[in-house]
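Only one chain comes next, encoded as structure tokens, the form predicted on its own.
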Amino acid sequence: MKKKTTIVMITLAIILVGVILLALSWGTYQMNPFEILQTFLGNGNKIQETTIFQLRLPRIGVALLVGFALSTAGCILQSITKNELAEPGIIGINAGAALAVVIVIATSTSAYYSTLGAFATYVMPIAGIAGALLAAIVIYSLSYQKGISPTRLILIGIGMNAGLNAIITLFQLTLSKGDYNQALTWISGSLWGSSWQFFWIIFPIVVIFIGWTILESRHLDVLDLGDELATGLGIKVERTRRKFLIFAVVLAAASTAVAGNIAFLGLLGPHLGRQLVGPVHQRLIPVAGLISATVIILADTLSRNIFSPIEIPVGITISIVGVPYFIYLMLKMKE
């Protein structure tokens, strides 16, 4: 299994890699392999180097820790759910982050994305991360009677998720024309805007939640077993399902934080990465990080090219996918 896992971690890694070549070669300014090689050699123009370091590069390294963010948190949320659609698009983790976020933004001075002040860039993570939180603890004591019920819990989330939307979009209603568009972009999930700031603020929450979480993936193994079966083996099921409850809402408020509210990158990658590897968390979660990583990177790089100069928001292209594969999921529970 262990040699498998290696082969399959390769593959997907060699084709993470050519994506982002591809990400970085397409757009307005066209760059060849070769071009690109030079510039990250220091040999380009002053184009290419401002195309490649201050445009096309920070969107993709942000894009990669919100597809490894999200996965991680799919993969955390299907198992202590015992519930394989659970993600945090889904059942409302998200929605509460999107909202903090839209809020913070809506308080702001500024009048476009652009102009976004550095004070509320610094914010919106700790603003997205306490939004994630306050959802996911209704959601959590509301879904809680004599232990949580992982059925109930996914119902009550998804109606969270459904609350919270109306109230983003009733709280649009109030914004001036420059915070609608702001709000717009969180809201329907996007990657314009990334910069290194972006991705500098969100990378020590993303590495450590994830590295804590593989380090104590044999907690979830268990969890998947069943809880009396788990409290058998010395798991404390609560205890040990709030705290990966929280390892999930982080990751998913920090990504929600950066790029809005994308749905679906939590489900596809934890799928997938399950039926190349299997259910042991420690090989599922870097195999359904590298799958969502490469995922959103290829959306994204598509969103912005395909009816350029307009730009699609890539949760929009990701749900494309994900809404059929959502569907196919159901008729084979069903089944």
Given for the second form:
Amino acid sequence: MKKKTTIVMITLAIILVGVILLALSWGTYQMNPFEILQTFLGNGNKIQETTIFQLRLPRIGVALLVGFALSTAGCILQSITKNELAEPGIIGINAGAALAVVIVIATSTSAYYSTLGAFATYVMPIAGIAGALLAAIVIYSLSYQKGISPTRLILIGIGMNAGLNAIITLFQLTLSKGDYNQALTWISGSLWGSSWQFFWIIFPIVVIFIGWTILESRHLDVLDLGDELATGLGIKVERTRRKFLIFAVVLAAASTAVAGNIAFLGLLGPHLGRQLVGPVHQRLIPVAGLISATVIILADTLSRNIFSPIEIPVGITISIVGVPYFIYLMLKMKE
Amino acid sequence: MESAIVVENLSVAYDDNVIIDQLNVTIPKEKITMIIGTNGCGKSTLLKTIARILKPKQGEIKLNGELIRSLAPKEIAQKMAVLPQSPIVPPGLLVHELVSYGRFPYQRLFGGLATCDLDMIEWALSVTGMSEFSQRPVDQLSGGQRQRAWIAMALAQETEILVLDEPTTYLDMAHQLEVLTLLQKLNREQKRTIIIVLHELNNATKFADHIIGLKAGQQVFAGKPLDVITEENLHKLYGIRATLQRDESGTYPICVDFSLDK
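One more: the block was the form predicted on its own; return the form predicted in complex with the partner chain.
Time for the whole complex; same chain goes first.
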């Protein structure tokens, strides 16, 4: 298994690097690999340097973090709900973050990202985490009856998701037309306008919480065996579940704050990862992260270019792939 | 007779539905104790309460003389392993990985499995006859093999007490015997205290050193199978008219026929 995992990880890493190269080179301004290399070595011209360092690289960096964060959040939620279809986008956690961020955008400025004041940029992730936590607390307490029933948690989550999205729409209707379009793009999940600033804001959050999750991943493994066995093995089930739920919420919120509400990413990586390396989280989390990161960077590159100069939100591109995959999973689960 | 677990004045209820009412039970040390009774008599509830999955309304449970609620979860996990009735198998999990989870109570935050952990896993696999399956996914095993894999996990937990809730359900007769023989061997060779909730009366009488009959959350009888498995007691417990015989060596009773009360 160890050997297989190593092979899988190396293969996935190579694919990821390939996709990153594609993302660096393909765009309104085309660059070949040689030019990219030259630019990295400091020999590029002004346009090349701006394209790589100011536009494409930060965007790829943000996508990478978002991919890993959502995938890890998905792994955690699937474990604590014991449901393979759980992920932060489906059970309303992303929507909670999205609502909070929309409120920040609507109240703090009439412009969008680039002209958004530094204050708002820093407030957004915090607002996102607060909103997501609030949504998670409501979902958790509504589904709590002497412990959490996984099914109830998911059903209430889906309800919350619908409710929150309705409130977001309500908010959007009060926005001016320009703001409305921008908010819609962002809510659909978009990496447009990602800057180094965004990258560095979520970088520590993502690294700390993924690292922490992997460090304690054995607890997730044991939770997978069911509450009774987990208790028998010495786990405080309810407390552990609550702790990991917070981890998932923070990771989902951080990525929603910079990239909007991207669904299915937390589902695709973990599910494919499980097929490749099995359910042990120490292997699953990195592998699922690599897959989700590859998917989002590829999807974002396509979103930027296919209908150029119009850009479709990456969340929509992922959903186009994600929805059929989700249906496939549901059909397969029935067997 | 020393006791491994003492249940004193225990009451357990699901909301207002009282399942066990002021029950007193003693589980002897280094013996195989079988708990029998009708559906809904509270035997699984008793097991779940001992395993800390259910909280008692009242009463105390002592493990080797210590109050169970005063012990840390990992401390208890090093003394008592619990196998629930139908445990969940994460798809794709290998037998070796499952068994290694039994070492969880001994592992620290940092670092993987130490040599002594690996030795214990190897031993648990070999004693259950699962070594050759160690790299196979658990969900692809047959019912009997899967049950042995779970027992191997519980063994890797290195506890003096093993608690099993109907470990032979869904198994055919040969596999039932195989699992119970394995448990008996563990008891005889390693002096482990084993507590089993069982439905099949004849398996219970054959393998138990101590047998407890529960009815409506109350202990109806407790003792050696030969002493307590009587036609009168079975009538009290199940409401059946049983015909009993002894096995050839005369060491345990067998229920050869039974009919419902008229």
